[in-house]
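This document opens with one chain alone, in structure tokens, the form predicted alone.
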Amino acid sequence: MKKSLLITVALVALISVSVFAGGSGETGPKIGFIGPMTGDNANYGILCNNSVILAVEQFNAKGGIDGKLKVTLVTEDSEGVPEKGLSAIEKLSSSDKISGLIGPVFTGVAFAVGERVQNEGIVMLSPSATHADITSIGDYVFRTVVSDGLQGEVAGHYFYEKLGYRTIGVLYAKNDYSQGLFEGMTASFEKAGGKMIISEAFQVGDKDFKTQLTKIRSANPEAIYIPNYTAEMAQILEQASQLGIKIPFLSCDGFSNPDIYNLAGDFTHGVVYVGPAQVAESLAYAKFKSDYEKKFGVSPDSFATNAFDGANILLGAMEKVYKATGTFDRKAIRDAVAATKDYQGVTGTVNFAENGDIIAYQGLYRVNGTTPEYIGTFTVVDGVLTQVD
């Protein structure tokens, strides 16, 4: 995505929620959302943002809740900060008084915010906070993402096992995110009998990675992992080119971003990358993609499309109480989300585990030219690595 157009969507998505303030009524429930909507990284917030925006746009067009009251959707910009995050549930628990939140979108915010959220007794569902620790601050704290733990284990087994590799190279950003994904990767992979020969990291914000690819190409690693947000992995492929550099790439589902290949589609060609487990196209997703396409001119990425479900799922769960209570309890309506059970969602079949975290698979991917071809569907069960599909 151009900045351009990141821009205009921006626009578009802060509109669209002033509208609902707007005609949402004295009555009406509040949920929030907290992502980053400027910055280098604001693609990630606003086309969560925008999924979040479809699915309260289309609730209310059925009435909202109990076919009379409307939903507000309030959204807060965290710059990808996680003071800015914190101030940012300061304001939605206090004054703007939300039932729930969808969000934080970036892991350190998601740690911030969620010990605040557990205090205050706001269910909180992440689509995209993947660090195995998030859902450990408490009952309060769901994901609509596959947790680190899983991803880590699957990579680790996946690179060894079916890649072949015997020694990897990574290269990381100094962020919760980022770090989660590096140990639990290296931690599997070694478990299965490879090496992790050279680790290198760098600041949140730099620009410049040569000097991390020029020792990393030193220690002569079969693959280099990177698992970062779009705008680092982009610039770090860039360089990597410029560099000479023909050792094959390894990621996250960071990569599943489809403005990686708008930033560096010329260096995208075979890099291999745990994501989402693809699910069969249901008419659900289907009328979401048409849906979401049609209303804001791009297309939603996986955490894009986590948040829709989590969304529902919050939406859901606010009517069940108020049609059992007459309130917004936010209690009740913590434990009406806990209560999921086999959600029928855009993602697939959503259950939770007793911890808050999504059951779910892993997909493999490898990329052709720009485009993900998908490899198939993964766990690990035991210790061992498993293909379901």
Second form
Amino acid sequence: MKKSLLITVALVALISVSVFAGGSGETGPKIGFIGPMTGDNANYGILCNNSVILAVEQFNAKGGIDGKLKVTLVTEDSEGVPEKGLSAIEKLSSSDKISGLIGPVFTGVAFAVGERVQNEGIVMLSPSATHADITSIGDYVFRTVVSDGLQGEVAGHYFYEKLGYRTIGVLYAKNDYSQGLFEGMTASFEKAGGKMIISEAFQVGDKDFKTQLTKIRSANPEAIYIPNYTAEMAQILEQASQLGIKIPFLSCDGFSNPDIYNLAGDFTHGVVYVGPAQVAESLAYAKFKSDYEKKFGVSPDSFATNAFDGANILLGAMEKVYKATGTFDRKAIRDAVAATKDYQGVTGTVNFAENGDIIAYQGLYRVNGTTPEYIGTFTVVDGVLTQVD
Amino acid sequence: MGIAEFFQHLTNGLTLGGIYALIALGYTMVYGILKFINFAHGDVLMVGSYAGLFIYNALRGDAPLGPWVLIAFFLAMLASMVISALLGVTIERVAYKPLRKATRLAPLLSAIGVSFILSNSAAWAFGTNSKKFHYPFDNTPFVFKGVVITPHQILILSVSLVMMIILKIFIDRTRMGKAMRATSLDQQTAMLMGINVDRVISLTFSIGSALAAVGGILIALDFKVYATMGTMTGLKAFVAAVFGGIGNITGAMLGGILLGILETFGVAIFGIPSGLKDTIAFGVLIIILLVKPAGLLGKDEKEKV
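Please could you give me the other form, the form predicted together with the partner chain, since above is the form predicted alone?
What follows is the whole complex; the chain from before opens it.
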């Protein structure tokens, strides 16, 4: 009996010592990143994670929060799978106690993780989850990428009005991202007066698209829209050429990842895609790009560019809250992110709409050989396609 | 549907089926001899494809398309057949042979274990992203009256056909083939007749694995090489083997070809949503098991191999 009492006292003493020890030197806050770091889609996750690493490093180099607290980044691999994303946010939230999250990179994962951060009250900024409904999860969910709502709307109008297509075929994947874009583009294309005459689906991970492509070839639409990720799009373009399909291909922001040119090579020639609006090469972007290339040896894609702005907005919000309150209150950080006004980032001027969506424009690109050429910047105002520059 | 579209689907289905048939042979031969499904077969295919890819890349270097590249390709294919055959035999020795007298479930579970070990090791060693296997020839398609066929598809069809004919002759006409047939009929009696059953089993595994390597490399040209490539392909080939009558070699060939055509036509003609393409094979499996469990050419538990 006495012995156990002694042990208890010793334990209590030990615990209190460690608590006090922890309290004396203030430790810096953590932010999290979730994205596919391995697997077929790792190219997306790694490029975005690089941006966050860069942002945190530059922020810390300037002294960190309030000139004294260094921020730590904790990266978790989702492999692009919602289940893995959930265990990642579980760890980030309960064990790492992050102040905010950059990611997830994929729409499907963002849906799962979004519910969790909303319940936990952790602000989340996805650089790439584009499904129209992502930000409807709740007020803690933000994104620095344009919603498919706008992407689909611009796509449908542009294909009809500027490219002059009247019929279109679609080959999409059975996932939230691809299906969301397919539905958004179709709605706007048909509203403009066009007709979607054939839509074929496949499962994520499929490698053989010949059956679907043969059916589309027979329906003979004027163009084929493939809103997918690079691994599948490369496969589709290659097999389409094997089937002798000469119909032009249209795509989405997934096409702006340079990996497509390694995988698909010359088959990319002639593809027109809707991607991020290009800001007149701002100094901020040029500096970001050169810093990024110097550190990582690769160029950032559009999602990575978004991730850099997202990370800096989050860091800025954390510093603001810390200066005002001396804490990293998650609710206050969320409010500070929402209050972002005319933030001058590398993607241009960033403002958030009421629902957490970034207010933005879309860019149109045409691939010449294996080089994307910029066509222009567009947006849709009250159902009318408008060219911005 | 137009005539051209019909024949296009038929071409696509035939080539897909040719590969299934090639891989199904491995399942069916092992089943014929040992009455057990080698679930690691698909992963042997995957290892064979990696081996083929690395050897091909090493031999080819930066050489432009030409006769040398074709030779390099066939050398790589031969080498990968040897490597896969060795792997198949090793797996049999290590993971199945000690269990030959155990319950029928034991080697099956052991096979599933081997399958995971192989695919996880490959993911660990080679990474999880797909690797492109460049065509060793110009793959510009030929067009006949609106039907398109690529040189790659012709290669698949001819290689599968040649392999199947050689195998058929080997089993029907040679002494070793006769020994295989005898072993599949009755192992005990075959042993009494002086047949080295262990050697026959090793031979069966090496032939099946070598054919899987060929199938793997042929698919890899179209679908790339990745650590889990054997899983779905293996399952489909397994269905093809059951479809044709497991244990029956002609059945496996027929089952493979028919399955490829069914998958393609199921979507194209019967209007099955294309997102459900993979479920067709497994639907076929269930129907076959219910209606004709012995498979198309199976003769209810007699005459195997």
